[in-house]
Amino acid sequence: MKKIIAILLVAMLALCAVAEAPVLTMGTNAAFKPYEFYEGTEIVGIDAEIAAAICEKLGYQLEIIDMDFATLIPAVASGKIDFAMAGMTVTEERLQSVNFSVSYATGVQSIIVPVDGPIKDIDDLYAEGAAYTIGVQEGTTGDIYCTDDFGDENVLKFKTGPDAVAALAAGKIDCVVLDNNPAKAYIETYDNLVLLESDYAVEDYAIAIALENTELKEKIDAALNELIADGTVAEIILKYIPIEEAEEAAAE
């Protein structure tokens, strides 16, 4: 009987420890498969699993909040959320508002075009006299790069990647610039769209953390470095991306 009571006490203490574990809130935009997307009512994907592994290592519970991508950086900077993961690239502009962890994956910005459209190569976008309408997801690096390269007048911003792709399929714009892996997932249902072979940009993904929260950054960096070193991050990426692509996406 004493042994049973002891076991029950240990179990109760363990449950109390879990219940009392502090919570870290992660903001994301859950329309970025395979990094974050819905399975039923649950947000899953590469970023969700890496965040869960970090929180487990640090002794936190993880709460994921789905938000518009363009609101993530302001939410981190204001303290509304603790950190953001959404296939997010480190840029000089974003570094004015938030800090970033070490990189955990590499992404490629790709160009989606109509199968029989006039754009056959990335150079066509830069051709003399070209004035194509380029669709992007608002606030993403695709938005930033294209606006810098082609001007506001040639860039049409959409709330989500799927919205941009749907507009392209309907003939409302000439091409879309998005991250390669989500782009592949988005065009699966469209017979009239294809990805160009040439990449628009290559970039590193990292976790956005408030500038003043140096303690959290140090903790996340330490945990993330361990998860990269022991192969956990590569294993998570491999779960969602075919091996030949995962080798390119995993952080070295």
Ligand code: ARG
Contents of the next structure:
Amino acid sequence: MKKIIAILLVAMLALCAVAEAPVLTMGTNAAFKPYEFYEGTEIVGIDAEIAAAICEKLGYQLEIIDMDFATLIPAVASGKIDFAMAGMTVTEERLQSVNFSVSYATGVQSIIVPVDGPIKDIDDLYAEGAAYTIGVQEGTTGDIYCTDDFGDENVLKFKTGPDAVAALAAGKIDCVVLDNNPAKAYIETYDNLVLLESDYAVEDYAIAIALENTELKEKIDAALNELIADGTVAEIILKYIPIEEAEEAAAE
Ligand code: ARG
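Please move on to the form predicted together with the named molecule, as the form predicted on its own is already shown.
First the chain shown before, then all remaining chains and molecules of the complex.
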């Protein structure tokens, strides 16, 4: 009898191992509070929680990999990771190499300046004869717009948003262009910096998936639509962003 129980137990364990949920790997750049950031050694934030909710619904385990932002799209396109979720804006150019899920949030490009610096308005950057050094995170829409508008020579590219903000606080550059919610989060520790309100560019955040992986895109869209409809996404956003700003940050 004991032997039979033992055999049964071993068989059950083997079955459990086989039945263990498959893994989906998510690439992100975890220096983008409140969407993705470190709490100790764990990556938390709006994107991490929404991704966990999607994976739970679809029966996958989630593995999050922290990478340089500029490497995320190539990593999705080459199949190195299953999807990228990184407060990533849907752009025409990115749509040439990846697919995007339905949008789950909205971001606005904002400008951070020194409290008593010369830049008081976005228009100051475009003023005749203006030649400011603008800090951006490499590969982001802020980088793309600023490089287009002001030329490579006026744009300093940093590996992360917080690196750009630190350089600004130290007086090395004149302003930083960054998504509004991370901008708010990262200036908190500096009392010599302010955020200029603007609607420079309003953008949709979505999950990037390989062009050929239409099955995964359909699954993610279905799960995400349910999580939007039942209020889970709004609840997660509210956990990290104060109510009046959360309304702006939620996808329309
Ligand atoms: N929304 C911007 C973009 O898609 C910036 C995203 C940066 N995200 C990050 N996790 N660092 O280009």
